[in-house]
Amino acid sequence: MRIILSKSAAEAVDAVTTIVLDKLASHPSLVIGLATGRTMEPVYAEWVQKAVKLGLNMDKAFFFMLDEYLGIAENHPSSFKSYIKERLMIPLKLHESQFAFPPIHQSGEHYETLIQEAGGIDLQLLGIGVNGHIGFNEPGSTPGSRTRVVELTEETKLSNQSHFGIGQMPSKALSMGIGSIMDGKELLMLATGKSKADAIKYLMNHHNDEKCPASFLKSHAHFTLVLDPEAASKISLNI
């Protein structure tokens, strides 16, 4: 597990989009599984302007979405399809074959083959829920989960509330699983703001606990963990 601990909030993500845009430069056909929600935004965000000023050709690459809600239409304005195209896809001119999405009409084996045929996810980005998962794998995840159907907890639902009206927010998501994320041959965790600290804590304490999902990254050999002050303000690092 490797820690990086940024001076701010603009200095964890200008950490993860270097990380990402090197690899993507170095290697045009990487296959990145992408994450979403706030903490990622300014990611997307620094990646596109990078991207463009950079001239970076994307054609090659291939990206496959972390997870997606049930019981909502896919071009939903919060759905997470929705939230990379606009983020993402369209500001690069990327092909929507360039992107495999969780099949909200299929079985989650279906997209385990699909990440199979790709040969695998190169990078996966991820973010930490403030109770610990990674995905939509609440605690009480197990290792070995595959890309499923997952009930979302009731804290979970509150902290997403806000993009849906009253009433509007869905119970279920498909995901992939945490053994799904392990295959990954490299894992990049961004982690931010106060609300984040407490589940730091919590990770950097724990190894392997169903409690706390994100604790099972540790025992991957290419984890990377970016920190900035206020998500690393309950823990101490002599780095």
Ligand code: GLP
Contents of the next structure:
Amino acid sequence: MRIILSKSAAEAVDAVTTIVLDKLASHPSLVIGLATGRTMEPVYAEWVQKAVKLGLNMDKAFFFMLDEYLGIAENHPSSFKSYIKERLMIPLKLHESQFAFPPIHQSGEHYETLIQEAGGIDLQLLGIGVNGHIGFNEPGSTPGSRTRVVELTEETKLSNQSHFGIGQMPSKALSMGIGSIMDGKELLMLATGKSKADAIKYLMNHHNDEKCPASFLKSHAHFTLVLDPEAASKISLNI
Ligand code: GLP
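Rather than the form predicted on its own that you just supplied, could I have the structure of the form predicted together with the ligand?
Shown next: the complete complex, the earlier chain at its head.
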């Protein structure tokens, strides 16, 4: 595992964005797995801003979304499809045909096949839940899990309720599994803010622990964890 400890949240966001854009510049047909959540919002904002400035052509790139809620319309303002359309697809004038979304009307196997047919995911972006979840792989998820329907924990529902206002928060989602994520050639996780400090501490101190799905990633040969000082506030790093 490679850790990048940034001096601020803005620097952490910049580190992630730079890695993504450098790869896209050198490999235009990169296949990228995209994560959602508040953590990733500034990454997409900076990605758009820099890509426009650099005149980066992304027409050959392909994107797989990591997860999606079940039980809401795909054009619901809080769906992850709407999230990425608003933050990446529309601002960068990318074509919808460059994106694959977890198949809410088809089996998870279909999504796994699509990923394989695309040659696998070159770079998988990830956030982390306060309980150590990745995508929507909640504690208890197994390392061999693949794209499937998952039940959200109360903790996750509470964290994400604000996206739904007074509306009903979905209790189920479709998520790439831990096995699907581990198949990615390179994994890049961003954690910022105090609310992630406990999850990061647990992640640092545990390996292959189902209580913290993110801990499985430490076995990956190319896993980079980017932290801001608040997310790193409960760990000690000798650097
Ligand atoms: C969300 C997503 C994850 C995300 C995590 C953290 O619900 N399913 O992909 O990494 O939970 O979200 P946030 O960045 O808002 O804390």
